[in-house]
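One chain is shown next in structure tokens, namely the form predicted on its own.
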Amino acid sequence: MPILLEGELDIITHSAAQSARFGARLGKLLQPSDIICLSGDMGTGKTIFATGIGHGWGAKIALTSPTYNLVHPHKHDADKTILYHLDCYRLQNADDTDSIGLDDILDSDSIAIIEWAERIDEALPHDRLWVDMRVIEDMRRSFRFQAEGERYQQLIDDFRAAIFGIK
């Protein structure tokens, strides 16, 4: 009997640099309209992982914490695709998403990386990739990837192949 269900993947990283490298591998696989939800306590490395995703995807400028602006748009090196990096820490609930234009972002062909996604879960579509992050030790982090929907199951399969060489 498998330990994980279909559509799940667990990994442990041993440094911030390794978390960023895994993020970069995921970023290379993203397609327009993808939604990546990052959850976890303060200090789990959500922004480091998101920065890696942006780098792998091809953002012209490195992703940084959007805590004060809440939303940072990033353009792709090669085309006009936009990646939106959202930080929902200061939002109280899904009702607050109007203030950041979430519906417009999700209705576009843009990619969305959402930190503190658990705060606005009710406003998010069912189909998405959810990444739950936890601190294990000072430099070690646990990542649990959960795919919701066929596209995200394929994304996890491709991500697993990219980091482990197996599907």
Given for the second form:
Amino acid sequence: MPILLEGELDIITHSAAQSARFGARLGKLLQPSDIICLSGDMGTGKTIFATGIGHGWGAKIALTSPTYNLVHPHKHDADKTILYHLDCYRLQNADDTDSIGLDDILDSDSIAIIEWAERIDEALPHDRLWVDMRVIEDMRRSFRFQAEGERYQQLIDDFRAAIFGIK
Amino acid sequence: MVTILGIESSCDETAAAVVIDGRIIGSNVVASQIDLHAEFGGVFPEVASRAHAEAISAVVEQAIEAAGVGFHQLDAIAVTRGPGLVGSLLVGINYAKGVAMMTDKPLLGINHLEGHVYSLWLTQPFREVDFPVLVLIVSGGHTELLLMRNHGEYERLGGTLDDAAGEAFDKVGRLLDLPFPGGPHIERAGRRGNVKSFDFPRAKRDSSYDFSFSGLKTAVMREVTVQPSAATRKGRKKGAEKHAQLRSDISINDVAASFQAAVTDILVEKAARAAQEYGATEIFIAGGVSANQMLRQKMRQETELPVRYPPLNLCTDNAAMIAAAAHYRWEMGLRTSLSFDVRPMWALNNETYHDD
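Starting from the form predicted on its own shown above, please give the structure in the form predicted together with its partner chain.
Every chain and every other molecule in the complex is listed next, the one we just looked at coming first.
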């Protein structure tokens, strides 16, 4: 039996700052068209993790909660690439995704980070990195990363190497 | 006399207004979707964007009629260019471009946050402003602390690192099973509660002028909800509604009061300190959360400087503030080309209009 499951990774963080640092490690590995889905209750730290990803990727303006405006298109600090930070908290279901232009975002070369992704699961492509987040207690959070598709298997392998030094 | 038609559709409201000389409101029409959203506990964007499109023409016509002016008497058309949701912004922008073309009047693309700033110029009776002033914009989507040195000159001192102040109100309102929008309902419940019942965290109590409200939201959640057991969690399907259950033995009024105290404490503390450090002559509060009485009262208590806030109908999104901001931009010579694009992430600072 392999010690590490292929296409899956579990981590536990002990503070919001640590969640953001893990996010930054992941953000450095992102490539055009990558889709990161964040799923979890209110207060699990989805926005904090996304902020870390944006930082690692190199966003010009720091990521903040997109709950109100639903979509925050972020420019890269050095090149012209875009990272879309979406929040489905105020969406009812997959039918709502037209109004936020989801198809155009997913068809582009841009990166997408999607908070409350479980609300629009049907509208999302099969290949993606899915992150289930959970409160353990107080400041401790568990993250379960699940890769769907080759690209995301690779991403999880690279992420594991970046944080643990092993593949 | 300069008469400007303003149009706003950046988020939940479809609005149009006519403002004369940047301070006299000729008309101010807002088609709110709050009733619609209340039904769903939040914005329902598919409906929202369609609703903007359906409402815009009637709203603009009503604003023109109520002001008793004709399109030909306008000097300019102003519209919110950003920040906001692209689909919603475009409804207003395209309509404004149409009006500008039809009437052959100049068009001005205005920053929504600057609109909130100029809601303070619409308070009656008008008092002259002696710069610099400290401006705190607090709404559902924004929390910004700015030093305004003159018309159109803004230094951004700080802002939220995660959730906006108004977003925290709405999310806590939802946790407490209060109707949408959370702000006024939390305020009402809080009036009957004890602000000292819960010692919620005041985050970012440091020397920066940044804010953080996500930890506060989480602290409230921890206090008021029963966490689902591991067994029920396992049985839950992906995509199933995850809603923590409200504890039955807590007082919603006490939670609301204590939460409100935590938010307003940190907003007031930082605004008052910034005003002192930068030698501001006054403190201006704008945006939906500036309607909050506890915030207004505390701000007046904590500083000897005069505190200004807009009348209640100008705290939330409206088009009069867009037309008022446009008046000063008009005087500074701004004319936006008819082919201008939408700016969903448009920060307010000294570079805001540099590309125009």
